[in-house]
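Next up: a single chain in structure tokens, the form predicted on its own.
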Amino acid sequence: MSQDLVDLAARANAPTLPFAGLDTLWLQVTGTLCNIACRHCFITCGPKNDSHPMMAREHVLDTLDVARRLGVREYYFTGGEPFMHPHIFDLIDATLQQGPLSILTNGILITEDVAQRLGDLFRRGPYSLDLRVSLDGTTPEENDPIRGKNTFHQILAGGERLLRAGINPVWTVTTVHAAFDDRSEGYARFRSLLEARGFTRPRLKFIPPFLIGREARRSQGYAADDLLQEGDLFEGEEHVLQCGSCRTVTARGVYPCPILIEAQDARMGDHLEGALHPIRLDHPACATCHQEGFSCRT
């Protein structure tokens, strides 16, 4: 039997995850457009990638209206880099009128003015506003080969501007370095770095690498037997795995989660209302979430 047929058979035996209800909505507001091109990016974002274009302002606002009617409880903006969107502050303000919002950013575009405007929204918004800033090392030598030359200091500077504006960001770390295989040691190193920079109460979220996109080229990628199989899930896992209660909207349709927007067979259609049903966990990246007990939620 050929490898392709083996893979098809394995995918056909993937488990189905029940749908627990739409609690969380991700909006890929800038699609795959980003100001940097990280070597581990699982959706291959960068300055020239328009495989998912930027969402139009009206598309985001229409989606928020649908989400409100469907009872969504929390929202996430991601990309690409959300602060490249020309209407980002209008979109933040509109979203905060109906629920808490987290924004995933590399921090480089957080100028003093941007930080102050975010601080104002943070203080006066009816719901909470969180910023997640990505940093992949405690030194330039660890971070910059992954995120780009001189990004270490630019990212930290953006986070410090947020702190001065009254926002204590969550620092997200993708554990691509063997140095961070020991999570407790990794937490300690990042805490020391951040405390030395004035973050008296550091907030950290470690993220396992997903072996797709650029990370598949940087590392070995997934093996054929990494696919989940029927019987692998435990009872109630739809309340642990985020895709049991979230969906992601991009300019090109709806997907189960932000990790799989480049997997065209993961596309669930054009409209959010048509994507509220169980899904088959037939992508190898699903095994990473299952094995790590991982959620993209803050």
Given for the second form:
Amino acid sequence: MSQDLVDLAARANAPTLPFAGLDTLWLQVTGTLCNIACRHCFITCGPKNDSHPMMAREHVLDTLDVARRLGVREYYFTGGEPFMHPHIFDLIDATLQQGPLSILTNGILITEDVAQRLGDLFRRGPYSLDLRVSLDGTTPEENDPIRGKNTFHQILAGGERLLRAGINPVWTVTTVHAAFDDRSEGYARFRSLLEARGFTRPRLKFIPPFLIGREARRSQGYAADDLLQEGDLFEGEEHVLQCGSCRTVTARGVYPCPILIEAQDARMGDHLEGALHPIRLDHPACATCHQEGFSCRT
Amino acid sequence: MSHLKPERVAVFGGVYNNHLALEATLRDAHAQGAERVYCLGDIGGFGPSPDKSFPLLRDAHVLTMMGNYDDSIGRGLDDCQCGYTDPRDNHFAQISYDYTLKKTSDPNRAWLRTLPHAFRLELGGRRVRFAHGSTRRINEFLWASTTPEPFIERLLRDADADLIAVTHTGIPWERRLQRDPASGLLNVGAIGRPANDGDTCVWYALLTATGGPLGVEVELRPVRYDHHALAVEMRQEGLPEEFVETILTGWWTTCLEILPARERAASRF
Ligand code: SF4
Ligand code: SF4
Ligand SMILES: [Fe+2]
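Hand over the structure of the form predicted together with its partner chain; the form predicted on its own is what we had up.
So here's everything in the complex, that chain up top.
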């Protein structure tokens, strides 16, 4: 049998995850457009990749209307780099009217002005505003080969501007380094770096690497027997895996989660209302979520 | 006279072994003329001498439901099912859990296993529903800054209710719907631990039926109790000094990483 047929047979036997209702909505506001191009990005984001273009302002606002009717609990903005969006503050404002928002950013575009405006919004609204900044090492030598030249200092500077504006961001670390396999040691090193920079209560989230997107080229990618099979899921797993209660909207349509927006067969149509049903976890990345009990939520 | 429709009820949650605060709360609820008293669960945790709370609840005929802690202690599970994610939070949560499990008598554990999971009542013509974490999950955290109005509407719809009251987080708050102020969600906070605002008091709620447009009026009431005496007892029981500090200062020292950004920014540690 050819490898394709083996894959097909394995995927046909994938388990179905129940859908617990739409609690979390991810908005891929800048699609795959990013100001940098990290080597481990699980989608191939970069300055020239517009396979998912930016979402139009109206598309975001319409989606928010639907989400309000559906009773969504929380929102996430991601990309790409959300702060590349020309109307980003309109979108943040509109979202915070109806629920808490977390923005995933690489921090580089957080200027003094952006930080101050975010600080105002953080203090003003009834709902929580959270910023998540990704950093991949405790030194430029660790971080920069992955995220790009000089990014270590730029990322930390963005985080420091947030802190001065009254926002203590969550630092997300993708555990691609052997050094961070031991989480407690990784935690300790990041804590002392951040404390030295004035973050007296560092908030940290470690993320397992997904071997797709650009990361598939960097590492070996997934093997066919990484696929989940019927019977692998445990009872109530829809409350652990985020795709049991989240969907992602991009300029190109609706997807189960932010990880699979480049998997063409994962697309669930144009409308959120049509995507609120159980899905089959037939993608290799699903095995990582299942094994790590992973959720992209903060 | 349980067939009477009550006009005023007292609702509290999160006793966390704080039997002194429990006594003071029951006294206040009685003085305020509450016809029924409800406990939304989590009798154990954090404080000293678990067995002291049970007779207080039973003697006062408190209508008590099961929290995640009670489920764990009742069944002797490995942890409290609070759902903390931070290693330091988990470390401290485990200390109080192991202590509480060891010190809760078998008859009291058997009693925990009999507790119901929810209460429904009618108050002021409104359908009121009580739950521990949320109406859909025993250990769901409903914080003020991450429980938006559209989501509350959905919870109300799914639970067939006008008003939902919960506990489990330890910080009290209330949100009414703009389109219908008679509907909304109330978190009654906890009486076992202060609300992380630098005040040593604890909180519970009085619900009163009104003829007005609100249907049910909610009053969040602070309760003062002899927290110094509790601190002494906690030290005698060998509980961590971090917990004692919370009782004496009103600021949380553990379980902080679970707070949303907004609530976290307002805390001291
Ligand atoms: S990992 Fe994040 S910052 Fe890096 S290229 Fe991808 S989207 Fe951009
Ligand atoms: S990649 Fe993870 S979050 Fe996405 S559908 Fe698969 S299991 Fe769910
Ligand atoms: Fe609880």
